[in-house]
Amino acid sequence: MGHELKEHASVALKVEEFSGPLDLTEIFGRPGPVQIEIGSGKGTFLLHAARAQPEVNFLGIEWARRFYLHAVDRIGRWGLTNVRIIRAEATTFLAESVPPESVACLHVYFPDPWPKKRHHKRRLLQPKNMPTLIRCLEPVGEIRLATDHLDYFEQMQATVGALRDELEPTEFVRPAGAGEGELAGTNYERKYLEEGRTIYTLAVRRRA
């Protein structure tokens, strides 16, 4: 049996204790670089890379409560001080609650594809979220994506292809968690390339 898993209060955010746009200083106590990842999983990228960039508060966003509990109790086992997370929907939580021009970077790896037709409308990375997205990040800041899905990653580059005039193509920097072989380095990639499957990754910046 697994040891119990602990909300460490250092580090889960409640949705339901503050209204309007977070004050991120004061979440974090600290100024400093924002990133955020949106779907967390069990905090893999967000363990090596807050150990990575100490200097960088890192916010992990992750709906599925057990994903959500593993990745706070693995955070605050390692007594990580520049991560939070918090347990809510990523477009109504970035919409409603990060203060735009906020945010350096937007980590979205291996997002649900929703690979049925009439599930597409669920998908993450779609125009009618761009907007959301876009907003909270700072001038130059980025968006890294990476999935296993082709038809998901040619909905990507569409997405962001028909955004020239507010967003330009950069290179995809690897996390400091991804091992030989591995582009994002999340447990999901490693399931995946010993299923044999390509991976896809894209990044993009905000204009200044």
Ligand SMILES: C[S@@+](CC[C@H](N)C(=O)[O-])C[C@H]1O[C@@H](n2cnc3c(N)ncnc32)[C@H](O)[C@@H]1O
The other form holds:
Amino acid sequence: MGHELKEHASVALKVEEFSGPLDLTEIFGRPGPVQIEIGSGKGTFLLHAARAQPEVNFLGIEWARRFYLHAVDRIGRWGLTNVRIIRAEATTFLAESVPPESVACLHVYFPDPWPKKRHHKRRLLQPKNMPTLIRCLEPVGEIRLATDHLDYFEQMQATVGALRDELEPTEFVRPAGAGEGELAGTNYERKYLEEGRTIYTLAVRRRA
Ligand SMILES: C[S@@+](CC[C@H](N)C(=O)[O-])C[C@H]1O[C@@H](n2cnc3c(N)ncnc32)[C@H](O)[C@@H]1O
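Got the form predicted alone; could you also share the form predicted together with the ligand?
Now the complete complex, all chains and molecules, led by this one.
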């Protein structure tokens, strides 16, 4: 166990301690709107969003142990009480542990693009994963997406566009924690903005 997990035990959720749907009110120690970030990386979005919106409960899902520990350490040191992070594979976790209609917003920023065609089946945003994402959303709950990868962006547009009965387009709202000139406020975005890359965004909401 990393020392980060011992020092910041209130931030780090352990997947092995849960079976079946999570009690989100218990996890955060209070009721309130829940927003989830899939693929939190080093936790930059979570830090700034949680500080900007203390009334919202933020849950980050990150698979890579190194990034997960880094994010736990940063969030713990900032003393934020409205963030939890879990080390899990996102689609499995959402399907098995997140109650239906419980999430106000799913943030997916700079998901791995898997550029090679033979790897496209690993992309998060693809038709087979959409029922899992949509199931978690409250009525009018949103999915907000950002990427620098045009081919993946076009796949995202096609994927959500094919689900018009369930999802409707909505304006992409910059998260409250995004800095000046930023659209999402993540590490990868910062890196890509410095490189002068174009950032594409997309938002949809679940029909009521
Ligand atoms: C390209 S990074 C972007 C990180 C962060 N969102 C940002 O914009 O700085 C993608 C992150 O998603 C995580 N990830 C990829 N697939 C995942 C999955 N199925 N479940 C959970 N995390 C995943 C990776 O480990 C990585 O940290």
